Structure formats: C-alpha cells, structure tokens
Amino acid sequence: MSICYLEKERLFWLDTPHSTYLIGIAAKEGFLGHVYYGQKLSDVSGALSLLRLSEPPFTPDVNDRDRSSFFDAFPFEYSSNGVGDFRESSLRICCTKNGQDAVSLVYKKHEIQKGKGKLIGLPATFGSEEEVTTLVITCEDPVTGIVVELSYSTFEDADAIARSVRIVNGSDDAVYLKKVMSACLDLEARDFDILTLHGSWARERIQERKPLGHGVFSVASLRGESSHQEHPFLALMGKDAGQDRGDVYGFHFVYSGNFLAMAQRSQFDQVRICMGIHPENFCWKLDPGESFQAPEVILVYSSEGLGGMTRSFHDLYRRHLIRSSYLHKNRPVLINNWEATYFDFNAEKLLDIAKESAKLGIEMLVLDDGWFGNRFDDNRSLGDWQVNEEKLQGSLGELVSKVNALGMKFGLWFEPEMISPDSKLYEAHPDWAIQIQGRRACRARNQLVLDVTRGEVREHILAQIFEVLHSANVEYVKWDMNRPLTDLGSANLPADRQGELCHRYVLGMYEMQERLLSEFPNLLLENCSGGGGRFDPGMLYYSPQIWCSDDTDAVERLRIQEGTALVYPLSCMGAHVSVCPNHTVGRSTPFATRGQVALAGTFGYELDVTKLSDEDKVCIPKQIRAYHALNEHIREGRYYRLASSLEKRDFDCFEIVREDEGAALVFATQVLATPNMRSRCIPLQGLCEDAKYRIYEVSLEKEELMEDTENVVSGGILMHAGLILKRPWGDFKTQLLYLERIS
C-alpha cells in the first residue's frame, strides 16, 4: 500500500513511484504538520525532528505563553486563520452568531482506503482500487464546530498526489465560507525560483521564471474562467534546476473558474504554497450539517527537472483525468470554416469547401459561428439556437447528409453560456443574464453572460442544443466562451448567497457538459474560450482537446504550445494550419512549417481550401498521411524539451520517445537563420544508452524517410554528446527526424 500510518510516530507516510510525502501530528492538541515532500525514502526514522518540536518556542503544551510564536512558524498542513499564524491562511469563515472568523484545526481521525471517490459536481482524477490509494484526515475546530476533511490520493503509475478539501458545518448555526483553499504546503527554507504561465488573448501560457523573494507572489483570475492572462499553475524550482536536472515542485488546479495560486516566503525563509478558489467575490453559506466540496489540486515532485514534472503531469492526465473514448485515437482531421468565411457563407459555399477538402483527404467539416438565429455578425442572436434554414438553403440535416456523402464527418460550433441583448431569448427572459439591477451592463463583444446557476436556464439551452444535434449527424462540437464574467448579480440567488454566483456558474457549466456527453456519448467535444481562455485540467475531464489559441501563426504557436506542453499532453492541444499572411499577426511562413507545428497537436485546417495555390494544396494529403502515420507516437510518447525559442529566439526543438517501440521523433524549427554558423549539436534524452539508433530525416513534402546509411549512432553518444543537426537555409524552416532503435 502506498499510504500508511505509523502510529507510534504519529506519522502519515505517502509514496508515489519516485516521491515521498510525510505528515505528522504534533503536540497533545493534535496540530497537523507538514514534515517532508521530496525524493522517495525507504526509511523515515527521525522524520518528526523536521517539525522542530524540541526547540523554542516549543509546542503550546510545553510553552503556552508563546503559542503565537509557535503558530507563526509551525509548518501547518492546512493553515489556520486569526490565531497567530500570520502567513497566508487556507480557510476563513464568518460565524453568524458573533461575526468572528478565527479558525484553528486539530486532528480528529483518519481513514485509508483503496480507490478514489468522485467529487460531486466537479471534475477530478480517478482510478481503480488497484491504481489509487486515498487518505482522508479529518480535522476539527472545537470552537466553531467546523470540520475539515483533507483528502490525499496517490497513484501507483504516476508521480502525483491529488489533494482536495471538504468543509462540513458541524455547528448549530449557519456559517459563511469566505475562503477555502484546496491545498496548502509548507516547505523547508530554500532559495527557490518560481515558474508561472502568463499571457493574453492570442499569446496564452508563456513561461516566466523569476526568483521567489520574501513576501507573497501570486497568480490569479477573477474573470469567471481560468483565463488567457494567468494560469492555475505554478512550480517551485531549485536554483540549479533545468529541463533534465534539479528539484521541481509543480501545482495544478483542476478547476475552470476564479482561482488563486500563491507562494509566500516567510521571515524564516520557509515557503508556503496555497492554491484554490479565489476568495474575492466568493462567500458560500453553509447551513448546519451542510458541506462544501472544494476542487482538487495536483501536486508533482520531480528530481529530474521540469522534464520529469512534465512527464508526470502527462501520465496522470492521460491515465486518470481524460475520460473521452477519443483519448487513444487519432482524431479526425478537420477543416473549420471560420477564417475561410467568417459570417459570410451559405450552403453552396460550405459545400464547395467540403468538396475540395474531401478530395485532399480532410475528414471533417466544422461549421463555426453564424448558422443559427439572425446571426449575420457578432452583435446578435446568441441564445437563439435554432438553425437558420434560409442561410443554409435547407435544413441542417440536409447539409450534413451532403457532407457525409462526400465521405466527411460534420461538426458544429456553439456558445451555450452567452446571450445577445438583440435576441429572442433576451427579449423573453432579460433576467436570465448575469447583471446588477440598476447598473449599466458591461458588455463584451456586445454580449452578456447567461446565468447558468439557474436550472431553468440550463434546461432551456440544453433542450435547444439537443434538438439541433438530434436533427443531424453531428459528430463533433466546439463549445466556446468568448467573454469574462462581470456585473456579478443573479436574480435567482438571495442576498446572502450572491457570493456563490461565480462558483455556482462553473458548477452549472460542468453539469451542462456532463449532460451533453451523456446524451451523445460518442461526441468529440472540443472546448474553447476565445482561443485558450479556459484551457485547464477541469475542462479536460469533459473534452479530450481544447483549442490552444486563436493565434495560429506557426512561429507564435511554438512558444504557446511549449508552455501548454509543460503540463498538458500534446493530444490535448487544438492546432491548425491556417492561411498566410496570418490573420492575427500578418506573418507568412512556409506551408510545410505550419503543418509540422500543427502536427504537435490535434491537427486540422483553418482556411479556405478553395483559394489555396496548387503548391499548397498538394501539401495537404501528404500532411494528413504524416499525421496518421505519426500521431500515435506523438499522442502516446514521452515528451522531452530540448531547446526553447523563448530562451533563444532562433531555434526550437523537442523530442517524443516511444519506449515500447524504441523509437524517437525530433521536431526542430529554425525560427531565424544565422550567418556563418556550423551545424547544431543537440543532446537528446530518454533513449537507451547501450542501444544503437539509425537516424532518418522525415520529408513531409516527399513522404519518405531519407536515410543516411552511415548515420547509426549509440544512445550514449546521442544523449551525452548530441545529435548533429544541419542548419537549413532560410527563416521559419522545420526539420523532423525519426530515430529507429536497431540493437
């Protein structure tokens, strides 16, 4: 069993394949303290000394006159509030009787169980009794009657720990939860760097590393979604940590709404990490006996640098988070009509695109925005999910049948959470929009947000969507969300529950997606939010892929996809080949380069194929065949980052190793050419040191492996010395190498 309790030592011992996590019970009162998290231990004798219980200020049962000093330094497993710990708190409540918010938790009991239960209404990791062990530690505040259940799940096949928190009101009066963090971790004094992902629309998830100084550093979202701007992830890194060496602690929040992730370096150089729902605009009423389930946080420790952390997240999400039947399948190569037509289309134009696409081997046509209601621009009709048969020159079923007759599948775009003020739905139910009465509405893209906390709203929207999907053979849905939440008011919630709106909104959205998949279990769902504004682990529970960014420029996508791949499997990243000059940045890159960059994701096209040059058209069948030949390797292989265009703007390189086949793919992109330079020497990773590898250059244009018969190199040379990579001539050039193990 990977979790045990050492009763004599009062120590909880949690193991993953390569890490150990220790929790101790201190003093007679039963304070729960974090003891250790790091490389796997075979013997934990003397571990409790790390709590420093034998040095001043000592524990309160020995020195109660300095209880505050004890609280201010003790490494709490779930930090208290208002009783002497002046660092970041994990839980803050307001008691209706006296209005006070102090909380101090002590250990009451625990249970170790095989398997892992669901988090009701929330996405969460899963696993069988053979794959997962779960520890639930119950703590209590004897004064307020608040009970806190801390859950820890370890996975037999992944170096990860899933943590979550459940709050129970054990008092006889209502309380208000003003802050509930899902995880807290106090680490020993160390000089850390902190790594986060930041950005904006069209430049999401860009890595940023900086020293962690004294005080508090945080990333957060108050937009009602995980956001383009900041990401629910952070990592602590040792100063010497890099891609393949050093200690890294990664934290990722399985949630799609407002979040706070913070790191605090204290006066004693201890570091506290807290992660959970953002306390601003959050206040949850708990009546006596009621409970609140907080979302889950994933913890990963790696002694093999960022690369080890990355592969642990990839393993966990592929094995224990993504549920879709498409997880281990090649996705259909689609063409989306958005950048080809925008709102200017009819059935004839769509069928012209479909006919030309089918000839070239494209497998699915996706009809984006503009097919419903009076939707001829983005100023109207959101919420009116009835097919505009005049625009489509017939029913949706007729159009889909014609597309299917070409041998293509069909997909459809929705934005179910939004409402246009100029719509039949708003005219009938203006109170269904999130709004503050008497305040001028804050519009974005001239649209408002539906209050999906309301059951009748969810029922109405889903009924429309189900009717559309049942009317035709729609096999793919793109679920979009194009604006943040503002004007936080619900006509359905009483005054003392208005602070529940943002979290209830996320729960309502999760319920809608769960019901969509229950109604259409074979549907391929792709989530989107103005590009990558809601790209988070919570959404992966419902959709195996998420649109990575509205910026499809190949050069910009290098760093966007690098940041995304830091924590997400490549098969999650929606990636398309688009037209040049690129619609977002105006850059022109070779068609082959756009294709190779998109191969590192789900792969598809976002252009008008009828207007492509013959030179570009001839590339499409070759790229599609390459996708089907290589995608299993890309989708299932282990990812190694070799060079970053963020660090050196001229070059980008990563490797994908299939350990079961003894083969590797190396993706390289020369962003900018440099004069008078020799070939590059790139040390590889993940190979067998004693094996020999034959190296082929893969030509997508010629559809062949170009073998240098003398190019057989040992794994040791390739990893410790490097692979010689010739520099191509020109900017924005890609190279793809295949390494076959021959001994």
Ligand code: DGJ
The other form holds:
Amino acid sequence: MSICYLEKERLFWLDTPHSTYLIGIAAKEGFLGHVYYGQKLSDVSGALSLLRLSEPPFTPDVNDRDRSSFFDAFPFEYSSNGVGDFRESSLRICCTKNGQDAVSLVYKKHEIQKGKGKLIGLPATFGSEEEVTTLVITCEDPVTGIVVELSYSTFEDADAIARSVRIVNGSDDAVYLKKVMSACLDLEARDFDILTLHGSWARERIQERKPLGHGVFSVASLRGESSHQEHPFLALMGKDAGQDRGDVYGFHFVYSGNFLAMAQRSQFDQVRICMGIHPENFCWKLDPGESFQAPEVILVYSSEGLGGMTRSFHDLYRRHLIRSSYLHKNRPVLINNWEATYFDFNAEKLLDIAKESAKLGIEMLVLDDGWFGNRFDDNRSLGDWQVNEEKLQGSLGELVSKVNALGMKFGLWFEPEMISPDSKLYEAHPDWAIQIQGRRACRARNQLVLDVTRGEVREHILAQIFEVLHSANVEYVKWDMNRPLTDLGSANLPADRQGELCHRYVLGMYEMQERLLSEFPNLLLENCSGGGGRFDPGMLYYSPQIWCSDDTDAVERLRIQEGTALVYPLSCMGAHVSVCPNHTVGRSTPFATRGQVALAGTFGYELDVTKLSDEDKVCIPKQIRAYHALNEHIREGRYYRLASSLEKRDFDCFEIVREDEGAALVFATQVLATPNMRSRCIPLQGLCEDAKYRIYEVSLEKEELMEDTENVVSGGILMHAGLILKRPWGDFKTQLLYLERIS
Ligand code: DGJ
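Beyond the form predicted alone, can we have the form predicted in complex with the named molecule?
Below is the whole assembly, all chains and molecules, this chain first.
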C-alpha cells in the first residue's frame, strides 16, 4: 500500500512513484500538521520534528496565552479560523445558534482503504483497488460539532495526490458554511516563484511567472464558470526551476465554477496554498446531520521541473479522469460551419460544404449555432430547441441522412444552459432565468442564464435536446456556454439558500451532462464556452475534448496550446484549421502551418471548403493522412516542451515521445525569421541515451508523408548536444520531424 500510518510517530506516510507526503498529529492537542511534501523518501525517522512543536514561545500546557504564537506558525493540514491562525482559513462557518464563526479542528480517527469512492454529483479522478489507495482522516471541532473528513488518494501509476474534503454538521443546529477550501498546504520557508495561467477571450491560458512575495497572491473566478480570465491552477516553482529541472508543486482544481487559488507567504516565509470554491457568493446551509462534499484538488510534485509536472498531470488525466470511450481513439476529422457561415446558412449551403469536404476526406460535419427556433442572429431563441425546418429545408433527420450518405458523420451544437429573453421559453417561464426581482438582469450576448439548479428546468431542456438527438443520427455534440453568471437570484431557492446558487448551478450542469451521456452512451461530446472559458478538469470528466479557444490563428494558438498543454493532454485540445486572414487577428499564415498547429490537438476544419483556393484544398487530404498516421503518437505520447514562443517570440518547439514505440515527433514553428543566423540546435529529451535514431522529415504538403533525411544520430547526442534544425525561409513556417529508434 502506498499509504500507511506510523502509530508510534503519529505520522501518515503517503507515497506516489516519485514523491512523499507526510502528515503528523501534534501530540497533546491533536492538531493535524503538514510535515513534508517533496522528493520520495525511504526513511522518515524524525520527520515530526518539522512540526516544531517545542519551539518557543509555544508552551500551551503552561500558559495558554502563548497559543496565539503557536497558531500563527503551525503548519496546519487544514487551517482553522478565528482562533489565532491569522493566515488564510480553510473553513469558515456561521453557527445559527450563536452567530459565531470560529472553527478549530482536532484529529479524531482515520481509515486507509484500497480504491477511491465517488464524489457524489461531482467529477473526480477514479481508479481500481489495485491502482489507488485512499486515506480519510476525520477531524472534529468539539465546540461547534463540525466534522471534517480530509481525503487523500494516491495513484500507483501517476505522481499525483487527489485531495478533497467533506463537511458534516454533527451539531443539533443548522450551520452556514461560508467558506470550504478543498485543499490547504503549508510548506516550509522557501523562496518560490508562482506560475499561473492567465487569459481573456481568444487568449486563454497564457503562462505568467512571478516571484511570490510576502502577503497573499490569488487567482480566482466569480463568473460562475472556471473562466477565460484565470485558470483554476497554480504552481509553486523553486527559483532555479525550469522546464527540465528543479522543484515544482502544481495544484489543479477539478471544478467548473467559481474558484479561489491562493498562495500566502507569511512573516516566517512559510508558504500556504489554499484552493477551493470561492467564498464570495457562497453560503451553504447544512442542517443537522447533513454533509457537504467539496470538489477535488490534484496535487503534483515534480523534481524534474515543469516538464515533470506536465507529464504527471497528463498521465493522471488520461488514466484516471477522462472516462470517454473516445479517449484512446482517433476522433473523426470534423468540419464546423461556424467560421464558414456564422448564422447565414441553409441545408443547400451545408450540403455543398459537406460534399466538398467528403471529397477531401473530412469525416464529420458539425452544424454550429443557428439551426433552431428563430435563431438568425444571436439575439433570440436560446431555450427553443426545435429544429427550424424552413432554414434546414426539411427535417434534421433528412439533412443528417444526406450527410451520412456522403460517408460523413454529423454533429450538432447546443447551448443548453441559456435562455434568450426573445424566446418562447422565456415567454412561458420568465422565472426560469437567473435574475433578481426588481433589477433588470444584465444581458450578455443578448441572453440570460437558465436556472439549472431547478429540476424542472433541467428536465425541460434535456427533453428537448433528447428529442432532437433521437430524431437524427447525431454522433457528436458541441455543448457551448457563452456568458457568465450575474444577477445571482433564483426564484426557487429560499432566502437563506440563495448563497447556494452558484455551486448548485455547477452541480445542475454536471447532472445534465451525465444524463446526456447515459441517454447517448456513444456520443462524442465536446465542451466549449465562448472558446476556452470552461476548459477545466471538471469538464474533462464528461467530455474527452474541449474547444480550446475561439482564436484559431496559428501563431496565437501556439501560446494558447502551450499553456493548455502545461496541464492537459493534447488529445483533449480542440484545434482546427481556419481561413486567412484569420477572423480574430487578421493574420495570414500558410495553410500547412495552420494544419501542423491543429495536428497537436483534436484536428478539424473551421472554414468554407467551397471557397478555398485549389492550392489550399489539395493540402487537406495530405493533412488528414498525417493526422491519421500520427494521431495515436500525439494522443498517447509523453510531452516535452523544448522552446517557447512566449519567451522568445520567434520560435516554438515541443517533442512527443513514445517510449513503447521507440519513436519521437518534434514539432517546430519559426514564428519570425531572423537574418544571418545559423541552424538551430535543439537539445531533445526523453530519448534513450544509447539508442540510435533515424530522422525523417514529415511533410504536410508533399506526396510522401515521411522523407528519410539519411541522418542517424545517437540519443545521447540528441539529448546532450542537440538536434540540428535548418532555419526555414520566411515567417510562420513549421517543421515536423519523426525520429525512429533503430538500435
Ligand atoms: C462560441 C463558440 O466558441 C464558437 O465556436 C461558436 O460555437 C459560437 N459560440 C456560436 O455561437
């Protein structure tokens, strides 16, 4: 078992393949303290001294006055509130009996089990009894009667720990939970940098690194979704840590709503991390005996820099989070009509696109926004999920049959959580929108948000969606969400439960996705939120792929996909080739470059093939051939970031290694050309030192997919000296190399 309890030392010892996590019980009071997290240890003798229990002026048994200085520095495993630890609290409650909100927890009991239970209603990692071990430590506050179960799961085959928290009201009175963090981690004094993924619409998940100074640093979302702006992720990096060296601690929240991720550096330079549902706009009533399950946080420690952290997240998500049967399959190469037509289409136009696409080898037509109700623009009809047969010149079934007859699959867009004020649904049920009585609710993209906390709302929307999906052979659904939550009021919730709205909304949305997948078990689901506004581990539990960004420009995509791949496997990044000048930035890049950038994701097209030049059109079958030949490697391989266009604007490079196949792919993009320079020399990673590799150039344009460069180089040379890469002529030029192990 990778988790044990050392009775004598009162120490919990958790191991992953390359890390150790230690929790101690402080002798007299029974406080739970964080002892260690880092490099794997084989002997933990004396570890409890790290709790510094005898450090002056801590003399609680002599003089209770000094307890405040103890609380102020003790490394709590789950921090208290209002009793002397002035750093960030993990739990804040309000007792209805006396209105007080202090909590202080002591150890009560623990259990170590094989396997991992489900978090009811929430997405979470999973694994068999052979793969996962779980420790549940129960703590209680003897004064308030609040019971806290801290869960830790370790994975045999991934360097990650999944933490979550369940709160039980063991008192005789109702309590209000005002803050419930899912994880708290107190680390010893270290000078850290902090890395986050910041963004906005069309420029999601851009890496930002800065020093962690004294005080509190946080990233958060209050938008009701995980958001374009901040990502529910942060990493602590040793000052000397880089891509392939140094200590990195990564934290990722498996949740799709409001979140808070914070790092605090104390007066003694200790660092506390807290991550969980944002306490703002959150207040959850717990009646006596009731419990609240907080979502899960994934912790990854890497001694091999960011690259090690990245590969651990990829391994974990591929093996223990994404459930879809499509996970290990090539997804159908799709063409989406959004950028091709926007709202201006009819069946004839769609079929023209489909016919041309089929000829080129494209495998699925996805009909985006605009096929239902009176949806001729984005001012109306959300909530009225009835096919507009006038626009489709017949039924959906007829259109899909015609597309299927071309040998193509068919996919359809929905935005199930939304309601347009100009819709039949709103006319019938204005109270189904989230809004505050007496206040004109903010319209974003001319729409309101449906109150999916209500069972009848979920039922009504799902019934409409199911009817449409049963009426035709729809094999893929794009589930979109195009505005944040505002005007937080539910006509359904009682006054003292309005603070539950945001979390209940997320639970309602999860339930809808679960229901959709059980009704249509073979459906390929792609999540989306105005591009990548809800790209988070929670959504991955439901869909094996998420639309990465509405920005499809190849150059912008390099940094968006780099930030996304920092924690997510490439197999889940929705990426398409679109037209130039690009609709978001107006840039023109070669068709081959757009193809190569999209190959590092799920791959597809977002353009009108009927309007493409012959020169671009002939590239499509070759790109599809490359996708089918290489996708398994890209999807299943190990990812190494070699150069970043974020650091130097001119060059982007990464490598995907398949150790089992003895092969590697090197993706390179010269963003901007520089005059009078010699070839680049790129040290590779993850190869076998003593092996020899034959190097092929992969072409997305030529007749032959792979061209032998007749260059054979040892793994040692490639890793310690580097691969020589000729500089292409011009801007926005890609290169793709395949390395085959030959000895
Ligand atoms: C936002 C998505 O990101 C786009 O791809 C498209 O589906 C539009 N919504 C449709 O309204």
